[in-house]
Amino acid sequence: MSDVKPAPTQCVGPDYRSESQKPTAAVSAGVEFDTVTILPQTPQLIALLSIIRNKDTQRGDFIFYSNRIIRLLVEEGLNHLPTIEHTVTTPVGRTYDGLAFQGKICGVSIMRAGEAMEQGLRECCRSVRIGKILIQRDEETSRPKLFYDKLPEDIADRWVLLLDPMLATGGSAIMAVDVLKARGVPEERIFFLNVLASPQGIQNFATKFPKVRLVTAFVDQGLDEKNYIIPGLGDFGDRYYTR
C-alpha cells in the first residue's frame, strides 16, 4: 500500500461555541501549493461528505448531497474569475459601487463522472456552454487514454471550469488540461473543480501545471495499491448514475 498518513482531526463548529461544545471530525489535509484552494472545513461540509462517503447511503441521497457539495465548489470556483469595477443605480436612486464579471466562461466535464457536476454549474451560470472530454483509465496500468473530446470552437477565448469529482493519480486531469492547452486555452484560464483529491494527485497535477487553479472540497489520506482514493467514497460515477 502507498504511504498513507492518518487523517487530521480537529474540532469543527462556529467560533462562538467553546471547544468543549464542538464535535471532533476528520478534516482535509493541507497542501503546499498556492494554486490549490480547499473549501473551508465547516460542520456542514463535513456532514455532507460523511453522507456521500457512507457505503449504505442510497443513490437518491448520494445524488442530492453530492449536488450540494458541487454547488459549493462551483460558487468558490466563480470567486476566482476576474471582475471589473461596476457602478449601478438602485431602485431608490442611489449608486452602488460593485463588480461585474469579465470575460466568457464554459464548463468542460471529464466524462462520465464529471457530467454529474454540470447541473451545479448551470444553476449558477445561465446558458453556460459545456464541453466534453472522455478519458478512461486502463485498469491494469492505471494510465489514462483519450477517447473523445467536443469543445466550444471559441474555447481559447473563454475561462474554463474543468469538472471531475475525483482526483486520484491525476492522470486523467493532466491529460484533460493537455487537451485544453492544445486547443489554445492558457493555463491561467483553467480552473479545476474537484470533490475529493489525493495528496499524490495534487502533487502531480499542481507540479505539472503551476498556473492552473484547483478547487477541492477535501484532500484525502492517499491511495491504495489499486490507486483508489482512501478512505474515499467508492466509484463516484457508479454511485451517482447506477447504484
Second form
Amino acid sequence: MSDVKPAPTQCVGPDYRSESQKPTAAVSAGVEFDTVTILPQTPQLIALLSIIRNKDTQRGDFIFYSNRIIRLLVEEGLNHLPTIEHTVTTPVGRTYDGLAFQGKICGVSIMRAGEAMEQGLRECCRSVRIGKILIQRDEETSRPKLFYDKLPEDIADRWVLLLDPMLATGGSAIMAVDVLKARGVPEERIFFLNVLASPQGIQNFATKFPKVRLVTAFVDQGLDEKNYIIPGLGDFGDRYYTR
Amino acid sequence: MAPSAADEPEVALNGTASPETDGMIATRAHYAPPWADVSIIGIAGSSGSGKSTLSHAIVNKLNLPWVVILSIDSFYKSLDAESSRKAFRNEYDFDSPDALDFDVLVERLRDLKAGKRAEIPVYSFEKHARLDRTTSIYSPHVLILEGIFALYDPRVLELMDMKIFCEADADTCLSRRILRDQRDRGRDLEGIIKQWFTFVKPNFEKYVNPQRNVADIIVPRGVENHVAMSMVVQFIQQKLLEKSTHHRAALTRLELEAQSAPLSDRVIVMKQSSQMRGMNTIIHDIDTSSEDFIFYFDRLTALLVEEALNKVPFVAWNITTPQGHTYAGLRPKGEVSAVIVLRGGAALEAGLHRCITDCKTGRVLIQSNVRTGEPELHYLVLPPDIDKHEAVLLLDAQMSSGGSALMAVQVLVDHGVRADRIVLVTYSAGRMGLHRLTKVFPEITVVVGQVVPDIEERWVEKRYFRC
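Got the form predicted on its own; could you also share the form predicted in complex with the partner chain?
And the full complex, kicking off with our chain again.
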C-alpha cells in the first residue's frame, strides 16, 4: 500500500480560541487542482465525518449525519452558479441590494449511492429535476459499464450537479461526465458533489476534466488493494440503504 | 422609607480584564437587569388581620408578572418528632417568632435582591413539615413579603422599601382565623380556639403588635381601606416606573459606550457567499410568497446553526471504520441545548432541528413594552440541567438594539450557564446591539446572518408566522 499517505493532523476550532483549547484531528489532504473545492475543515464537519466513518454507527444516524454533510456540499456547490445583481424592497421599506440566481439547474445521481444525496439536494432546491445514471462494473472486462440513463430532455441548457458520495478510482464518475458531455453539457457547467474522495480519484478525475468543478468534504489517505478508500467509511450505499 | 439603591448608576466600566477569556484585554460594561434590585414591601399584622387579602388585592390591581407575593409561612421550621406531636395536639406555638426560620428567609431575600433565582421552601400545614420540593422565584421587580412577622427581623427590615402593618379588631381576626383554618388547614374548631387563647393572643401582645413601631404605614380595615390600598399601589407603580427608567437609561448608556468600539472577534458574521446573498434577497423581498419565504428562511437558518455548532467545544475521538482503519476524529464534548427567545427565535427551530433532531429547548418570552420599548421578561422555562450543558444556543430571529438579547443572556447566566458556553444565533443584528451585548458579555459567541446598520422593526417573525 505504497500510495497511502499519513493523514495531516491539526488543531481545529474557532480562531478566537488558543491552540491549547482546540482538539487535534485528522483533516483532509490538500490537492493541487483549482477546480477542486474541499469544504472548510471545521470541528463540526470532522465530528459529522467521525460519526459516518464509525463502524458502530447505526443506519438511522448514518442517514441523518450524512445528510447534514451532503447539505453543506450542495450549499457550497450552488455558490459556484452564476448570479445577477438584483435590488428588492424589504417589508420595512428598506432597499436591499442582493442577487438573483441565474440559469436552470438539474441533479444527476450515479445510482445507487448517489441517490442518497437527492434528499440533501431537494432540501436546498425544492422541485429540482433529477436524472439518473446506472454504471456498474463489467464482470468480463472489470471496467465500468453504462447500464442505464434517464436525463432531462433539455439537460444541455442546464447546470448539472452530479451526485456520488464516494470517489475511489474515479472510474464511474469519469464515465458519468462522459455521458453528460455526449448529451451536450459543457464541462464548465458540471459540478461533481462528493462526500469522500481518494487522492488518486481526484488526480484521475481532475486531470481528465480540467473544467469540471469538484466539491468534496474530505480527501482521504489513499486506496487499498481492493480500491476501497482508506480509512474510508465502508460501502456508502449499503450503509445508507440496506445494512 | 429606606433610600432606594436604584438611585445609584447601574452602568459602570470597571476596567478589568475578564478572567475567562484567554489573554483578551477587554473592558467589561455592567448590565443590571430590572430585577437586580427588587423592591421589597413588608406586610405584617395579627393573624386574620387581612394581610394576605390585602397583598392579593394589590397584586391583582397591578396585574404584572413581576410583582409577586412571598408568604412568610413558607419559612416555618420543620418540626422534630416531639414538636410534631405537640403540633397535632394544638400545643405547639406557631405564633412565636421562634417557629420561623429567619436565617433562610434572609438568605433568600438577599439572593433575590442580587437578581438571583431563589428556591422557596414549601411548608405543609397538614404534615407540619417542609416538603421535598421547592418553588422558585426569579426576576420579580417588586416582592411583597406578608406574614405575622414580616417586620420582625432587623435584617429583613434592612432590605425593605416599604413597611405596612395591618390592623383589625380581635373579633374579626378570630372569626377569620376559624374560617381559614377549617377550610385550608384541616383543623377542628376546638383546636383552633385552644390555639388562639394559648398562643395567638399572648404572642400578639408580645411580638406582633410591637411591629407597628417600625411600620411606615398602619392600615386599618385591610382591603376595604381604599385610600390605603391606592397609596400602596401608587407607591409600587412609582417604584416600577423608576426601575424601568433606570433600566432604559442603562441600556442607552451602554449604547453610547458601544458605538466607538470595533466588533469583538467572537462575533461571527456569515460569509456573504452568492447563495447567502441570493437567499437573503428572497427573504428580504416584500413580494416573496410565504411558501418561498419559509423555505429559504429554514434553509438559511440551518446554515446559521451549522456555523454555531462549530463554536461548541469538541474533544478528540478515535474511531474504527468498517474496513478496520482508525480515524482521528472529533465529537462534541457534551450536551448542546438551545433556548428560544420567543416569539422570533421560534422561527429558527426548523433550522435547529435539521442539525440536532432531539435538541432540548428552553423558552423565554421577552417582550418590548409598546410604550417605552423596554424589554420585559414574561415567561421562562429552561431545561433543569442547563448549567451542565457544554453549550447553549440562544436563538432569536432579529436583534436590533440588543435589549432583549442582553436580558436573555443575563437570564442564562443567572441560571448557572457560563457566558463562554453561550452562542447567540440570530438572522440579523444591528451593529450597535452587537457592540452593546458583547461589551457586557465579552465571553459569548454570536453567529449572525447579516449585520444591518440600525434599529429595525421585527419583520422577520411577522413574515415567518404570517401574523
